[in-house]
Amino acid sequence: MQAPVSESLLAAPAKINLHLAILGRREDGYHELSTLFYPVRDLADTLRIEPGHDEHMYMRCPENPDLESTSNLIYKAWKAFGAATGFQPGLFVTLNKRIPMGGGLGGGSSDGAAMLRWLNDNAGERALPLQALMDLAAGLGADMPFFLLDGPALATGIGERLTPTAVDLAGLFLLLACPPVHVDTPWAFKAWDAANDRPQASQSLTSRYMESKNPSSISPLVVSNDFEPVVFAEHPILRKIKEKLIRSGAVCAAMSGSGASLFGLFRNRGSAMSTARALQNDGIDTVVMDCR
């Protein structure tokens, strides 16, 4: 018999890639990356976990019932943790989606990581040490281990090798723009492969550099994304949004992940807010947060 679990409400925050470099395709078909993950806690999904009446996990997602399946990373995390530890309580999970899907913001991975963290916190003597939990997460999704950490991290390999990295953006304001465009990540990698015969340096539109106040493995901080040329060619509206961010006063701007979300960093909150309102008038969802 497993001990009963209590109801919990979990936050699963988004992330952006402050920079993303594709170093080339590996023999196993995956791509070697170097990317800097940065958490966006003001945009988060929530998971309400309630005790179940049997040994199964039931999930509902009011905003997107298509996510109520065994292919969801929440279910996969529950299943994998049970197989690894023997702790697999019966649960009802309600997922409330706020992070756009197909936006390059890591929502699915964050949801799965939130479930893994909750299971580990409630597993008692069967809990895994952090590295074992990270390894389990990496087997489910390359982005997932990052969400088990508490701050920015440099990711290499296929994104699974993480180094916590000091990035001080204090005094800046992040504007996140989430247009109603879905970019399929496998398509983006194939498009990059077709456009690049060999690894090359980033040639992203309006790439900028920023000094990080804290010493880190990345200094100065490069804000760029190697996916931009191929994704912008397929979705010109994304290039226009990035240009608008730069023209409106952002000190740097880039697409996150394989898109379609973009972000700009502003020194002035008023400029960030007025730009956000202008984007909202164009039907684009926005989030503005203080980089504390």
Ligand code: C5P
The other form holds:
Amino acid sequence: MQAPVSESLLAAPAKINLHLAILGRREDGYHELSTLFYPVRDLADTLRIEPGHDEHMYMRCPENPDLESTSNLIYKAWKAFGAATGFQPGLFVTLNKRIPMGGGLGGGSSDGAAMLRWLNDNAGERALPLQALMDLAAGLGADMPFFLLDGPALATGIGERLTPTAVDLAGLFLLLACPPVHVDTPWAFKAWDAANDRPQASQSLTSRYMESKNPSSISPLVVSNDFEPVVFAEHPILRKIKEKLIRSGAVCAAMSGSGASLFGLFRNRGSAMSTARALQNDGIDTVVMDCR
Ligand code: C5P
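Could you give the coordinates for the form predicted together with the ligand, as opposed to the form predicted alone above?
Zooming out: every chain and molecule, the one shown earlier first.
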């Protein structure tokens, strides 16, 4: 018999990768990374959790019914948590999708992490210590453990070894551009493998952000993404967006994750807003956030 659960509304924020270096391919096909995750709280999916009638989980996603499947990380998180702890309450979960999919913004992983966090908060004596919860999350998706933390973090390994890291972007404005392009992450890693087998692999467009105050434990913070050469070659519009961000006054800009979203950091809110409007006129969704 499970204890009754109460209704909750959860926010599952997006992330960007301020820096993403691919260090090499492992025997098991996964890739060693060094990446700096930064949460984007102003862009979030929401999960409405309501008590169900039995020990099943029913999921609705009004904007995208394709996501109502057992391959969704929300369902996988519920199933894995039940198997690990015996706490598997019956639930109705309504997912409102705001984070673009295939955007390199971690939406699916964040949704799954929000489910895990809620289950753990409601599991009473069966709750797991944070490290055990992070290990469970890592088994479901490489980006997922980050979303169990509450701030920026440096990730190594395949993305699961996390060190919370102070990143001071105070005074800057983040412009996130989400073009209607979907990049498949396994494809992007394979394309990187193919490009880096060649003796003359192309270089990523590096955008250095050197503030006099040290913005993170990475000094200076190098805003770059090793996926850019292969993803830009396949989707030239993304390179154009990056160039537009830089030309419009961004102090640095890069793609997030395996794309297709890009971000720029601006010193001036007006420049960020006018660039966002120009991108919207080209059919590109944008979010402007005060980094505080
Ligand atoms: O772990 P996740 O399901 O998010 O990863 C999706 C795919 O991306 C993996 O199946 C793998 O092909 C690739 N990947 C990788 N190296 C990583 C993370 C993901 O090759 N560090």
